[in-house]
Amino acid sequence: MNNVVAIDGPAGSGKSTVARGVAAALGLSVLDTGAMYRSVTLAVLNAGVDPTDAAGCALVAKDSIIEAVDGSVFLDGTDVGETIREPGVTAAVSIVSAHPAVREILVAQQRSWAQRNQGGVAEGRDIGTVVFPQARVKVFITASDEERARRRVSDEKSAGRDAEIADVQNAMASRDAQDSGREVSPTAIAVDAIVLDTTDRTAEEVVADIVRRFNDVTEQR
């Protein structure tokens, strides 16, 4: 399955907004894989399982029904779009998502999603390197640490949660280190990925850039 746009990048880089825009422009479905890992983490916490318990987390992941498609996130039929963004989940998601068995389960689900949809736009941290290494277009989106923190604070305040830039920036740095340092599927830039810095670019500009590249590659096929 290579009719896929793979969008990777750290938190606050703008990849979710860009992924939705690209999907809308190309008429494709969009998959937020980060929301899937957050949903498993929420299920782990709800079940009273220690996030460091690899076997326990894998069992929860196997038994959970997760749908994180086109902007909606459901865990076992319940809308958890807001709940998975709460501090407790944010603090534990890097721990839960580092377990190899958890990643194996969710990667299989992500690939199955692409098969059912005959492609799509998938965003996360290991999409171009692990989940869809044959994606038609691979993009790694980044932004300055300050801009990423500013965006996340804006999102938190929009959701009615208090947040300070310094605290958010420290938390992001910690998660970046955890995600890039894990043994299985670390955050990394695929060798054939396009790196786009969104610090001083609008989402519309980035979306247009990716859509153009996708169309160029498609025409060459």
Contents of the next structure:
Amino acid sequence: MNNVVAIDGPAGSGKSTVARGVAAALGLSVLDTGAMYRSVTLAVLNAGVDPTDAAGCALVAKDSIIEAVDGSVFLDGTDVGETIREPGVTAAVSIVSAHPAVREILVAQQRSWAQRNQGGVAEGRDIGTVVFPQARVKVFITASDEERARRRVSDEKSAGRDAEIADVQNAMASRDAQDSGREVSPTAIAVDAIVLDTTDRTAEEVVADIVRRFNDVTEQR
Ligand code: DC
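Since we've got the form predicted on its own here, give me the form predicted in complex with ligand DC too.
Shown next: the complete complex, the earlier chain at its head.
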């Protein structure tokens, strides 16, 4: 699938905000694949399955109906948009998402989403490297550790949860290390990706940059 914008990056880099902006500007649908891994993790915890049990997690993933499109997240028909951001899910998601059998199931769903929609904007960790290697534009979004932690604390506060910058920064560093160090589909910069540092740039500037690149590539075809 070629009519795809692939947006990868670590936690708190701003990729969800940017992905939504790019999708709105280009009139495309947006898929939050992190929300899909979080939804499976919630289902695993709800089922009382041990997150380290690869086969158990894969069974849960196979039996779950997940939709994480255009800002909404549903698990088996229930809106889980808020529940999947709870600390229990955040703490376990790197373990559940490291199981190859879980990834196989979700990657197949991500590819059929793109087929159904004739493309779209997908955000995650392995979108440009594994899920859509033929994407028209690939972007890897970064921001400084402090800025990423600051943004996450502000999200937590908006959701009514208390959070300290130092704690959030430590938890993020540990999750990033797990996501980048796993054997299958680690967080990685595709060789043909553009790296955009959002530390000192507004989301609007980054969105405009990606949209321009997408239109340039489309014109050259
Ligand atoms: O983007 P996020 O923080 O909501 O993602 C939650 C977790 O899901 C993250 O720790 C790593 C995992 N993830 C993944 O392994 N592959 C993706 N394509 C997206 C997310």
